[in-house]
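One chain follows as structure tokens, the form predicted alone.
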Amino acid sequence: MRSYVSKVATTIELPSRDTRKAALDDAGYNVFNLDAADVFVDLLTDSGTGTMSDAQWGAMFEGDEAYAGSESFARFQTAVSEVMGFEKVVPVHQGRGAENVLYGALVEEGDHVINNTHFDTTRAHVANAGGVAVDCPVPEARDLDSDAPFKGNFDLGAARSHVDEVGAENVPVVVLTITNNSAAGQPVSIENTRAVAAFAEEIDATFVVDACRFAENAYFVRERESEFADWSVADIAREQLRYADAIVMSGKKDALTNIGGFVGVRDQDLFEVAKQRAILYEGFPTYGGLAGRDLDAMAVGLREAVEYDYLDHRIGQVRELATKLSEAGLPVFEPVGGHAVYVDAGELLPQIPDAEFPGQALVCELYREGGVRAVELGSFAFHGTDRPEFVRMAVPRRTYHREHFDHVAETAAAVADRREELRGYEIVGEPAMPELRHFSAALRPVE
């Protein structure tokens, strides 16, 4: 059984209710605009918010800050090769930097990119390159009552229908996101991965795996896909990734760091293009906008992420929170995914129409009630798409303890008890790019 002891402690305090109400109003009812000091338990994201290990901190002292060809890069490159199977790797400052480098090289005006489900920045990068983002989740991804083990899978039937409609020549990229963040963090089977790889080869498309949570996905494969019941998590991860032509990776997830990411490719020509784009947008291809010490921390974190005991503890925390929230009266999406608990705000707040963002209403009330920051991933975040009105509570890695989850559950129960009093919200200001509006838009309660 994995456990942790604290070597450094940070004090947090719950602001008063009046302070929380004023902060939410000042933030335009958008929790992205809250100061972290005004948040008690922060479940906004698991991206870069976790706690690094003593081994990672120790590795940072060995950081080689040479501009080109550092020893830190060599150690990082070796780790990516051994853990994930990609020798051609370009570091970047974080996952969206990887998306910019890769999709900017692969997608042109009018191209269609098919994904099991695009996340927000992925969708935005496809749109920014002039492409059209197409989601093909399996039908079970929308069914809260289904106990299907791999709700994150890619719907090949839907993808083939789309290719028949637009032509294979207009689909240069097929993406598989593991785990499927926008579909409640649900895992993807290796059987499905193999089929998607074959489909991409059939239509002559580059097969990209969004590998941000590749280790968590491998844990679920070991647990749920009988072929791999006796495999190590590390071996499962390499097996799943070996079918990809390229990967994009946020080191802020399953490399267990607070910053960083990378692109991995197999094709030499694409590698050269990716390096040039990295020079333009990120930095020289052996540091990619990162300090050498950050590369060393990622190298250690990648190896820690595929340890079974680490993953068992990490996913166990997510499941514990899900149980507590369900007992508090919230409709939790099941089976529970890897990095977060997803709540169906549409079911909890049927009096609020989708156009008035029931998910955002729940997010605001969780903060107002108990200083808990979650995030809406429904019609507010994913404008123009057809998806459930999810609220995500993402669990930072190796950071919170049981008393924090108890507080979240008590907050959720108090909100659920007066759910009928909650009202919706309307947007009063938003950026020009709808794919990114939830990061900075301002709202107000509907009168």
Ligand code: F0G
The other form holds:
Amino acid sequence: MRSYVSKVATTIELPSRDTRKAALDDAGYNVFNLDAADVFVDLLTDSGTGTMSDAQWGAMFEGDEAYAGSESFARFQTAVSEVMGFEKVVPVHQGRGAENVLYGALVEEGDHVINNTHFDTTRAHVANAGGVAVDCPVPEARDLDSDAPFKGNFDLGAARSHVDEVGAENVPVVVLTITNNSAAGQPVSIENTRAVAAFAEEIDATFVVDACRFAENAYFVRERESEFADWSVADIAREQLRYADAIVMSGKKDALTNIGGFVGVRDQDLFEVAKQRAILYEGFPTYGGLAGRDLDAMAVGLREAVEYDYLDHRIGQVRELATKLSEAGLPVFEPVGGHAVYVDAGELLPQIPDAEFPGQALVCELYREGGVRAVELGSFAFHGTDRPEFVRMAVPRRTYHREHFDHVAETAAAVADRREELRGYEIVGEPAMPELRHFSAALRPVE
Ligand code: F0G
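Can you give me the structure for the form predicted in complex with the named molecule, which would complement the form predicted alone we have just seen?
In what comes next, the whole complex appears, and the chain from above leads the way.
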């Protein structure tokens, strides 16, 4: 059994109820606008919010800050190659930097990109490159009652119908997001990965894996796909990524760092274009907008992320939180995914229509009640897409303890007890790009 202890202590305080109420009002009922100091348990995201290991901090002291060709880059490149099987790698500042570098190179005006489900920044980058983002999740992705083992899978039938409609020549990229963050962090099987790779080849598209949570996905494959029951998670991770022509990676997830990301490719010509785009937007291709020490932290973190005991502890924490929330009376999406617990706010708050954002109502109330910050991933975040009214409580890696999860569960129980009193919200100001509105839109309670 694996566990972690704290070596550096950070103080957190629960602000008073009045302070929380005023803070939420000042934030325009959008928790992205809160000061983190006003948050007690922060489950906004698992991205870059985790705790690095002593080995990672130690490696950072050896960071080589040479502008070009640093030793840190060489160590990083070796780790990506050994852990993920990609030798041609371009570091970037974070996952969306990778999306910009890669999708900017592959997607042209009017192209369609098919994904099991686009994450919000992915959708925005496809749109920014002039493309159309098409989601093809399997139907059970939105079925709370199904205990299907791989609800994150890509629906090949739906993808084929789309290709028949728009023509294969207009679909240059097929993406598989593992785990499927926007579909409750559900895993994708290797069987599905192989089939998607074959489909991409058939239509002559580049097959990209969004590998942010590739290690968590490998843990589920080992647990649920019988072919791999005796494999190490490290071998499973490499097997799954073997089928991809390219990967985009946010190091802030399964490289266990606070910043960083990268693109991995196999094709030499694509590598050259990616490097040029990196120089334009990120930095010279051996540092990509990062310090050398950040590359060292990712190199060590990638190896830690594919240790079975690390993943067992990590996914165990997420499952423990889910059990507590379910006991508190929240409709929790099952089976529980890798990095977060997803709650169906539509089911909890049937009196609030989707257009008045039941998920956002729950998010606001969790904060007001207990200083807990979650995030809406329903109609507010995914404007115009037909999906459940999810609220996500993401668990930062190696950071919180049982007492924090108990506090979240007590908060949730208090909110669930007076769910009938909750009312919806309306938007009063929003940014130009609808794909990004939930990060900065201001809201107010519906009268
Ligand atoms: N792809 C997926 C599947 C993601 O979950 C994220 C980020 C990105 C790409 C972009 O990576 O943040 O490093 O630029 N997800 C975070 C989240 C922000 O909260 O789920 P990034």
